[in-house]
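As a starting point, one isolated chain is supplied in C-alpha cells, in the form predicted alone.
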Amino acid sequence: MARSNKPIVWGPFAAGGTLTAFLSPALILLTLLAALGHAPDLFAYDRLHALAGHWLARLALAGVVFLSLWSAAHRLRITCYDLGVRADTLVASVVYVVALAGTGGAVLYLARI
C-alpha cells in the first residue's frame, strides 16, 4: 500500500477550520472590547495582557494562530487548483511557507509580551 502525506496536511487543516470557526470570533471580540475599554473588568486590557504573559496561554495562542493560518493556506491552495493553477508544488510551497512565517511572527510577538 502506498504511503500518503495527506493526514499530515488534512489533520491541521480540519483542526484549524474548527478552531477558526469557534474561537477566533470570540478572541477578536474580547480583544477589540478590551482595547476600546468597553469590556467588563474581568476582560480588561491589563488582565488579558497578563494572561497572554503566561507560558501556557502563549502556547495556546500560538496554536490558534498556527492552525488558523494553516487552514487558510490549505483552502487557498485548493482554491488555486480549482481556478486552474496546476503548479501545485509551487503553490503549496508558497502558501505553507507564508503560514509558517506568520506563525513565526506571532510566536516572536508573543515572546515579547
The other form holds:
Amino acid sequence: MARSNKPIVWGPFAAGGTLTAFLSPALILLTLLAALGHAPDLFAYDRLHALAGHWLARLALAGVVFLSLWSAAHRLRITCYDLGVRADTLVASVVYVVALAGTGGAVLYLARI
Amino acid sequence: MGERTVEFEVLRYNPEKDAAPHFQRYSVKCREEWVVLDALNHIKESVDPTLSYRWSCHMAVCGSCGMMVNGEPKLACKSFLRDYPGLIRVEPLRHFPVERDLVTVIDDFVAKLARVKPFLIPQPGAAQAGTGEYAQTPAQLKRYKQFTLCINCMLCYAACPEYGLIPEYIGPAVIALGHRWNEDSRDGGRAQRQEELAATNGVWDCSFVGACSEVCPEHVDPAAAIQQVKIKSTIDWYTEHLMPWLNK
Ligand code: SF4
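Having seen the form predicted alone, can you show the form predicted together with its partner chain?
Zooming out: every chain and molecule, the one shown earlier first.
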C-alpha cells in the first residue's frame, strides 16, 4: 500500500488547531476588552496598527489567519464525512476554497495597512 | 454478600439453525459481587449449555471476553453486575461478523495486525558488541511502554465509528502496536511499517473521535498513538517532498 499524501492538508490543519487552541481565547478576550474600551495600553489600537505595519508582523498575521481558517475548514470537511455526507471531494474543494479566499482577503487588507 | 435476580437479554445466533440473530431472555440469581462473565458461566453451567462465548483468564489479561454490555464495548470479566441496576443486554462486539452467539469472526483484525509486523525488526548496530545485548534506558522504555499493554481485545474496533464506516481502516490497536515497535530504540523496521501506517487506510482514516481510548480497558490510549503517527508521517512527507536534501 502506498503512503498517503494526506499530510499536505493535515499539516496546516494540525498547526492551525494548535494555534487556535492557544491563541483564540486570548484574542477573544483582548477583542472584547478593546470593544469595551478597556484594552491594556500595550494593545491600544495605535500600537497594534503600527505593529501591523511591519512586514514580519504582516507575515505572521497572514500565517495565523491562514492556519486558523484551514484548520476550521478541514475540521468541517471531516465532520461532514462523519455525518454521512460522502461527497468528500466536493466538500473538501468548497471548504478549502473558502479558507483560501479568507486568507486572500486578509492578505489584501494587510497589504493596505 | 447478597444475591439478586438479574434479567439478561443475550444475543443468540446459530447459523446452522437460525435465519437471523435474536435475543434470548435469562432471569438468573446472581451474587452481588459477580461480573457479567460469572453470570454467563452460571447460565451456561446450569441454565442453557448451548450458549457460546469466548473467555479464558477472568482477569482482564487475555482479551477474549470483549462484548457489548448495554451497548458499550466491555470486557465481560471487568463489568460488575453492581454497576448495572436494570436489565443487562449482552451482544457480540459491534463491527465484527457473528460466528455464533457472542463469538465473533476476528480474521480481519488478525490479518491487519500481521501487516504492521508487530515484532522486533532489529536495528543494525543496536546490539552491544560482544554481549549482543540491547541496552535501553528507562526514558527510552517510557516512549513505548504504554502501547505494549494492549491485550488485543478489540474493544477499540467496536467503539470506532470510522472502522464501522470504512472496513479497510487498519484501526486503533493495530496502529498502537505498530507504533509501539517504531518507538522502540532497538527496532529498525519503521520504514516497512510506515507503508501500512502512513497509507490512506492507515492513520488517515481516523478523524480523531477518541472513542478507542475511552473504552480501552488497559489504558493504552490508542488515539494518542494514532495522533503521534500522524504527526511523524506528516513530518516524513514534508521532509521527503520539500526538503529532499535531508533524505539520505
Ligand atoms: S488498544 Fe485497548 S481496546 Fe484496543 S485492543 Fe488493545 S487493549 Fe483492547
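Since we're looking at a predicted model, the values are computed, not measured. Rigid core: the largest C-alpha set superposing within 1.5 Å between the two forms. Positions refer to the first chain, counted from 1.
**Student:** Can you read me the CA shift for residue 42 between the two forms, rigid core superposed, in Å?
**Tutor:** Comparing between the two forms after core fitting, residue 42 shifts 2.3 Å at its C-alpha.
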